[in-house]
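Only one chain is shown below, in structure tokens, and it's the form predicted on its own.
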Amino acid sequence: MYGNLELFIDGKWLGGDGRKGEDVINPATEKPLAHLPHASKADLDQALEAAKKGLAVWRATSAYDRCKIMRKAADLMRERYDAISKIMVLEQGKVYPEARAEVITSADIIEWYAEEGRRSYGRIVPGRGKGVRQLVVQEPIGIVAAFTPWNFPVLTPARKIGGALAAGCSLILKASEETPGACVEMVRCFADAGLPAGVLNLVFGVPAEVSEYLLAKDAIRKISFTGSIPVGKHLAALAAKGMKRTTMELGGHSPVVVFGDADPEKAADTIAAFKYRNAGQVCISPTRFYVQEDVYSRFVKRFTEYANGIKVGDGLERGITMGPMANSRRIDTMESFVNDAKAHGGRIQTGGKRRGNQGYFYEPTVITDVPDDCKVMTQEPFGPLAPVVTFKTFDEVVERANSLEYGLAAYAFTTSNATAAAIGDALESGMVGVNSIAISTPETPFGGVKESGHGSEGGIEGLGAYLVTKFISQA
């Protein structure tokens, strides 16, 4: 099911060739699947002149005509899901159904900004005096170098393909070194919907290298970087030596209120199923349950039988709800948490252990009586980790939920319209799911406040992001 992996470079597949590169890992069995090859500064290079002609390419063509490889390409990813799920399981580690979800919303996205592409409407300002013509008009940035993560395999990078090439930019693509095979058959579904040579490329090497010799480049106008905070605070820095423009979307630690006022054991259901999504390695997982004392107890009892129901194992297998981490990095992250739990006076209601010992498994985890300094609740754990706390009061919790310097995503849980409208405006986040968590869809802006990031992408906000505003007054 794991196929080759190459570089795509000026509309042509380009293989090891004696380039330096790595394996690529199944979290599962920890064997490996696959070599993928590096890109060397030559590769860089020419990614580059490959982009500039793309660029000139597709910008003169019409918003129309790109529309139709754009959807093309997401008809073509819908085609091809089974195959790509696959590949993203066994790279990933995430549940076939999941990753299933996962190509298909990304075919979404491409579509959308394929249409959306086509209302990208600049607007006549009446000019002062007569005979004067003011015109502000909307123009893509330039060549876009876009970076993705290794948790969303797809979805992430045709959130940057789609903004960037609807606006009429051209990019080069460094996406994941631990998890390309799934990008790599996307970006093939583009090739083959007749995407003009150079407008994409695909690109894989040390992180570090690839990022700090493309933001050196002037052609580079314009930065999208998914990841963690120290990484985009230095790719920032460096994109302000060159005025370029940047995207950032960068950690959370997602606060879940749950006011008295709510049913418990429905909500428990509904924010444990998105807890435990991914192995909890989601910017937008819930990760710190503020829980009002008096459905406390109803709420960690539901929480933690959900946790104990799910079932772990190989994301192939049938049955199976949760897969690996993606990495053993993640699992003695897991570990580190749960010891400093466990320190500080935390109560494991369940989980809290690797599982087996082949494969990057950890066990669905809860943790109580935990303080609000301890590791879990002040860094974000990107893992299958849920520490319940009690509050008292709306002004005590907004406070303890506002007092970290994330700002990506919140939840809360009430029947109140009046609380619901309340703790909306209250929280310091850049989304914010009340009795919901559908707070990611094609259409509407996805990003952070504070240290998660500036920017978005999805809506007309993640379109924006690639466009330039100019401005024509004649007479």
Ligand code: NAD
The other form holds:
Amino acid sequence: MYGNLELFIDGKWLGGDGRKGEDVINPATEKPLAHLPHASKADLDQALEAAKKGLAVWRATSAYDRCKIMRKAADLMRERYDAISKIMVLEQGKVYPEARAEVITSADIIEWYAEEGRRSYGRIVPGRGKGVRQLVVQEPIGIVAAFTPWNFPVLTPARKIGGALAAGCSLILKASEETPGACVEMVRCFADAGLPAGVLNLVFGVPAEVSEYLLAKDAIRKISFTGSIPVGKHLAALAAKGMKRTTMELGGHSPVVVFGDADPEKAADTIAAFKYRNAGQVCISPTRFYVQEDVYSRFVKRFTEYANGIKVGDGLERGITMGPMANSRRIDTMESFVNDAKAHGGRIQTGGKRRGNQGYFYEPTVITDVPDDCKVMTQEPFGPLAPVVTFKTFDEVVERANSLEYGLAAYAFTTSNATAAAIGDALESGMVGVNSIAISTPETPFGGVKESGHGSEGGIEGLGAYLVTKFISQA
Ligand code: NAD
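Would you generate the structure of this protein in the form predicted in complex with the named molecule, following the form predicted on its own above?
What follows is the entire complex, opening with the chain shown before.
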């Protein structure tokens, strides 16, 4: 079921052939699935040369023809969704329905960008002198280096590939070494759709070595990274040395504000399902729950019931609703956060420990009575932990919600239109869901503020991220 792992450079698939590499592990069993080859320096140089050639071909291809190839790739992803989804479950751990939704959504993203690339308009500005034509045109920024994480092995690459290809750029993608297989299969869809050689290159390696090598190259004009804040800061500093444009989609610690006029059971059902998606390993996962005092007990009761009803197990098994954590690092983090919460007076309403001793399974957890300054309330948990606390007033909760350096996503529940408008304005966050969790669609901007990063993926902003503006004055 698990595919062949190869690099894709200059339109050719490259296997082990004496290259260094590493094993890919199934987080549900801790057993190896396959061996992944790493790109050597010579491979990276070849990828750079290929991307230069690819850029020349692709930027000269009409937006109309680029769109056709991208749509074909999206169609192939839809045709092959079952195989790609199963590979994703094996390497990443999420449950099959979530993996399937990720593949289908990623095909939608590619298709949306394919269409939007045809609407990358410039404009004509009236000149001051007679016969002067002033043109503002959009051009592809150049070769892109993209780095994607293990939590969404197809969706995060799809956002970067979609934006870059629609704009006419070529790219070198270094996807996650821990979850490479599903991404390999997505890239295969582009190859089979007839994408010219060199336009999209896929490499793996030691992340810091690959990024440092590529970012030092003049030919790379844009970096797009999804991952943790410390790595994002490091890559942004490297990019600054060459004045390269960056899109940084980093971590979050998303507050959820449940006002006293909301239906606490309805809010709990909506947000709990979202909380435990991908075992909480989602950058926009709700992670700090502030509930107004009068509805607090009802919210905690319903939320805990939901957590208790989750079936934890191997994501390929029917009926399982939460898989394992993606790697052993996450288990260590969960244990440290829960111990710290307990030491600060936190009460475990449910969960709070690892399940079994094979596979990285951790129980859906609800913690109450924690102070605002403990680990789980201040550092991104990236796991199935839900700390729930009370608040009294609007101003107080806004101050507490905005008190961290994160600013990716935030959520609020209220039945008052005035409160809905006020909280949407008050939260310092790149995306806010008010009575809604639908904050990530192909056609809307996705991205953070403050230390959660800069730039958007998705929407017209996601296309603009791969374009440069040129002004031509013609007399
Ligand atoms: P990490 O900081 O080691 O790695 C995060 C990601 O960056 C991984 O995909 C890794 O391969 C990549 N990476 C690491 N160093 C790199 C470098 N020098 N150059 C290029 N890429 C590099 O942490 P981790 O243990 O893999 O993940 C833990 C934390 O990362 C989470 O707690 C979460 O905050 C964050 N994270 C965020 C997202 C997101 O969607 N924004 C995704 C995955 C992880």
